[in-house]
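In the block that follows, a single chain appears as structure tokens, in the form predicted alone.
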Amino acid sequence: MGIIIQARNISKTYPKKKERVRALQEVSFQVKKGELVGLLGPNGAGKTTMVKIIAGLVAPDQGEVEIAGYNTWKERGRTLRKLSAVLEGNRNIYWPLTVKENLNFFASLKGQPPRKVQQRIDYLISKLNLEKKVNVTARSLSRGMQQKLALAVALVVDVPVLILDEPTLGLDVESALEIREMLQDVVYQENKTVLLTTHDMRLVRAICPRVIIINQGQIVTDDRVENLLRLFEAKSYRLKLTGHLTSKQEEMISLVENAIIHNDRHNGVYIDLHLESMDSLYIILDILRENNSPIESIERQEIDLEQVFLEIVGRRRKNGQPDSFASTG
């Protein structure tokens, strides 16, 4: 497969009152044709600028990116016909046009007369469940039925690249699975290229073989999902103990980094361990030794994908706290 989307030393900043704020910092990476892709990272990381940038809404202050080996900025005209586009708020969609009327006037755009794209117009209808609402007006459809138009708009012309910011943001479950599916049909059975930010955790893992992470505007990880949660795995464990600890080991195993207590009034206590080194295994054995506190078991744990985030993009902020990973843009 060859390389569809190319990111070259992209960095961009913005005005804040007598300063500039860094908003991406030589972000490289390169997307085959047919892969689908997301791009994540914690609030204000700079993914909603590059995604911007990617689809020529904003000029970097460095850099270039190609869609199709056309510069976007420099040559939109020849990129805009290489890709769509839905941004976070549904902006592709025209508030007083029914589905329908949506979907026949953006083809139009695009230089396909309704005509010609009708067939294609029925699937996207029918995929997305928008048969009832053919002849409602935008601003009338649910939060859900306008991603749900938002995303069809963007697919009605066959373009190669498809880019999304947070496509399932305040959806219901059904909706949510509904979109899934189609963005699994686009790439799959299309050999259509999306990239994706997104917030949805559960969205990354079904249909997101690779992820890019950005952190305070530079890449942290660009790896397979699959890579990520193997090697995160690999290091985290829990204990099991039959007994109780006593203050002191309480103390003692708070203070090494990554364990974490739960105290269990019905089973006993469980001791959480993601190793950064095998020192601190070592360590609490050696707390539980001094009072004989009987281990009842030790076992690999399962890790989650936001878990694997938290721990690349740093999981405490200067205050301590964990890093949010919220369902806000």
The other form holds:
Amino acid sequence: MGIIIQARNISKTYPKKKERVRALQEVSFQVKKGELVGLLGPNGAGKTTMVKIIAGLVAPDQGEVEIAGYNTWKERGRTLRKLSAVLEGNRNIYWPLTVKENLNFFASLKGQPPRKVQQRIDYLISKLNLEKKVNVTARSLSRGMQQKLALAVALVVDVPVLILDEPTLGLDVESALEIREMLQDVVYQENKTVLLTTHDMRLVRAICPRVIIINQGQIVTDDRVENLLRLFEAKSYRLKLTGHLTSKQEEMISLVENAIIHNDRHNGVYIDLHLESMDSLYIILDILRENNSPIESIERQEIDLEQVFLEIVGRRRKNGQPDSFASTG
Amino acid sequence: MGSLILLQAQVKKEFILLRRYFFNFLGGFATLYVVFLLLFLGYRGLAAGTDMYGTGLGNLIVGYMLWIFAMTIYQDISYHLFNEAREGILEQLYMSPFGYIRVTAFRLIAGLVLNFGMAFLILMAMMLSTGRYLNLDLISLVPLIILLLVPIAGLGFILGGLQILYKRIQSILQIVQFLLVGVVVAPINLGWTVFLPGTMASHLVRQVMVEEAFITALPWTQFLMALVMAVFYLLLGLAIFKLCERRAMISGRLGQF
Ligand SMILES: Nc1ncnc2c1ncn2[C@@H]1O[C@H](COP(=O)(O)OP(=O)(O)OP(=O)(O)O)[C@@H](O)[C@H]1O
Ligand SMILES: [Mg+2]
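Switch from the form predicted alone, shown above, to the form predicted in complex with its partner chain and output its structure.
The next block holds the full complex; its first chain is the one shown before.
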């Protein structure tokens, strides 16, 4: 089967003066060789913590991570030969060095002499459209260019696993697209394994066949994106009304879980429903019957990944309110 | 084999940065030289005409040169680490299969050529402007200077490690940097001073440069003491650094500044 990333029972609590922050609780997952997996979750869910534990930069309280069979803590050197990581932010490269110098230096840092990777460097530079910037210091590059360079640096030596923490955060559409294409190439042509965290649902939709969603330090979903969409699509309805609702009806409907009333000047009144069970649909129909409110149509809703995501992380909350999260999409 | 690649890369990087920031290097050189001239003028005003003038001047020159050596290697560890952390590169360096300590050690070795160059230039400038020429017997001097640098590197690792853990200790770094003056000029006849990092080695360097002793003529007990102190401070430094690093990985503060 070729499992290349194996996380077993990872828990992490950050020691802090006043309170202890539980960042991860018994997280386990596997990634197969050649997979491209998105790690999603609202702010503070524990994504970066997970990434850093995999990269051997943060020590877990319990559990272990294996990369290609090597334990990230006990066999640090060996693991680090198997993986590259681009961490959060724009600080993965040497600012006083140029694009080319960075690539040469980081190749050596991973144990490859620069002359052996020249072809690779040329390829990465042209693939990521950095040709004109080869002799420009990283400091003077734009944010998008810096991020592309960071990705190039992570790919300069041939490692089987690539970990990326929010690779397209704050990038313009074009740079994000270039990074997206590069990642796809890396997976489908070079058979590398990629695990990336992001808030960018379009990126996930475009390149990640599988997502792991974590919320408050726990995995809440680990499934293929198509399955998630199908699952939620089947449960999403829109009821369109021809008339108006009485205020009593509105009040009663608003008490139904996962029902949202829209009062649109152009489209009239409609109710969006995410069904946990068919019950809520019947309840709403009962409420509508009271006034004989005419129903124009009941349609199954098109649903996008963003809604699925909000549903999933929202459902874990006690009050049923989705957590606010920064979307870069 | 792998290590050689890393060393080459570090030498190359140091060289690129030297060329790119050559004016900083010149500026640093000029500042150090001017400070020395002021010290020299002050000294001449006090000691001119006395019997001790020549030896004292020799000691002043050697002390100044050793301080530059000590300060550079110390800064190369502690300040560099601060910069690497601030520029966010620290975590990437930690992800090198060679490990951060080896990456840093090789940068130090790469930088050593530069340090020797700088110290040599300053020494020449000092000797030319004071007319006091000292014994430059490299066979005796190089091993002794290394015995000075190694324990100071240990000191650098101690403070570097504390810095990973307690971020805002720049003022302490600066204070230690000036305490290094004391370390390299302290006389050994106080007894306890031989336990300071690099003090014994500094004394031996003075013996060679000012008293013109050959390395084999130095008391072997003193040489041994310098060696023991070098090993002791280096091991202590690495141990404390590892400990701090471990703590930082538990609290997730490795790359946070
Ligand atoms: N070094 C640290 N010390 C204490 N608490 C921390 C530390 N790093 C992270 N945390 C806390 O751990 C939790 C998980 O943080 P983490 O950075 O892993 O989340 P994230 O999913 O990456 O969030 P984001 O989407 O904002 O990047 C948060 O509550 C955060 O405040
Ligand atoms: Mg994060």
